[in-house]
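To begin, one chain is listed below as structure tokens, in the form predicted on its own.
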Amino acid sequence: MNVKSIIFDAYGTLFDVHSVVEKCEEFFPGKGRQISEIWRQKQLEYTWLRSLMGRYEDFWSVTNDSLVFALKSLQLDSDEEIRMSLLNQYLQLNPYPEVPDALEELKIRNLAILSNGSPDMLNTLVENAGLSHLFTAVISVDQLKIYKPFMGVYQLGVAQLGVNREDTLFITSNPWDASGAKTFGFQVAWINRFNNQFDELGVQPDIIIKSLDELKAKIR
């Protein structure tokens, strides 16, 4: 695999989502593995139907939006201090264990985030985590105000880097990013970390790994 690029998502891929589990069992003891998984699931949802409606609301308001279900599904009560302190889990979530280490092996490339975070959580995302000096450029769809998988996201990577896309890794654990990276015409890894089934939608990763310490063996 020759790469002269590599584009990350974020969300999922590089920081663990339901790292936001133990302060949801702070405040709803027995409930936190529950809430962040419909949250998360009503997150992705969420942009997928405001892309289609052309209804764009930042992914701040789509993360709180999603939290507001999940609270209200389960029948939990809340003020908007609990909701607060929850929401702002999602500006410093983990990275998964290998990330800063394969990150710092990669960096000889070039390495970007695309994702559809705001340009303001991203930002203090990767600044909390310690990576900001590893990324050329952390790209948010806030510039289009349309979310993955719309193809003019994926060029925005493109253009802003200065790369062809055939040269370019784009790198996930989403497969419906997979499959949106892939038919843009990235080379695309899916990280799988979880031992997911790809979904079907007539395009595969060019590279299925568990975590990125199995990347640098894949790529020139």
Given for the second form:
Number of protein chains: 2
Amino acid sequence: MNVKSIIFDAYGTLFDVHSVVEKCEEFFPGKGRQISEIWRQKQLEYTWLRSLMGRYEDFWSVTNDSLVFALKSLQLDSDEEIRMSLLNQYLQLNPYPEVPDALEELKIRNLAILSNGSPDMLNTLVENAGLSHLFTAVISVDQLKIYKPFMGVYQLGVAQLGVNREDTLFITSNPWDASGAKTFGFQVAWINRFNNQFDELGVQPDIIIKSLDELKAKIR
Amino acid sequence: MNVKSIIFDAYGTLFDVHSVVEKCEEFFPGKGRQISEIWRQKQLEYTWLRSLMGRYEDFWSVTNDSLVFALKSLQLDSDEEIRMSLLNQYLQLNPYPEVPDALEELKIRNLAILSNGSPDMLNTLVENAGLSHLFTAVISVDQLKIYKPFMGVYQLGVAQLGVNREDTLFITSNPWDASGAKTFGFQVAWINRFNNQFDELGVQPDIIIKSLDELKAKIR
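One more: the block was the form predicted on its own; return the form predicted together with a further copy of the same chain.
Full complex below, order starting with the chain above.
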């Protein structure tokens, strides 16, 4: 696999979206995992639905709305203060343990992030994790006002970086994102940390890895 | 609420998509409900994702793919014969109990279906349920090769029926479909049979009913 540039998805790929569980537990003991799962599922659904409906709102807003849904659906009372405290967790998600070192090793190449996150969310997140110096660019869908896996989003990535899709490896933990990136024409690595099932969307990733550590041996 | 025409969603609204549980239980005892839930969730996701990715396949194909995912994700072995047997259940879903009589009462108005289903699937389903005579039109998104809640789909409904969106009531059990229809400009009834939580997509339905029986008293 000949790779000149690497583009990473952020949420779920470099950063653990379920880092929010602990804070959820503080406010709602015993419910943390369930809140986090509904929250993430609805967050994704709302990005797809708003894109199709032509009702774009940025990822901060969608993340708030999906949290509201999660709490209501579990009949948990909350106020603005609790929600803001949970929402702010999205600015300090933990990178997966191997991520910082693996990125250091990969950075002889052009590294970038292409994410649904709003620019403020992404920049704060990457900075809080101490990873800013590793990336040539942190690119948000917000410029286009539509979310992945709309093809224009992947096009934005190559346009902004000035790279060719064929020379670029796109890495994501999200099967639907891998399917979108592969449809666009990237080389695609699916990072499957938790032994999940890949989606049946008519395309397959080029390689499957369990952590970023495995990547170096697979590309040249 | 002044209503000249009524457009119904099909799956989950008039017809119980979880009618498939029984047949799933035959092949996979104890797993029927779980298969059905993953199957339905992925079926919807794949309609949204394929629409955004520009990889439309018809609803029969998407329903097959999502069944394949559901069985794989539960590590259940299946063959073509089992899958076809399960898939064929989609042609004979049960209407919810009150549906036939309620439609008879409503049919002094223009009644139609607007659905993600492929034309063959929809026509067979409606015919098997003995409801064909009640509808002026059964309209499939397949003409447009994109799924709800893309605005063009709702536009297709009004264009094909020759009606105004403001005079038309759109009825669906799916919160995201209600949100799409309301965004388009229909009057919208959300039929909430199972005490679900409405989605946080920035719009609300005009009325909420628990079954179609309640409708007659609410419109004129």
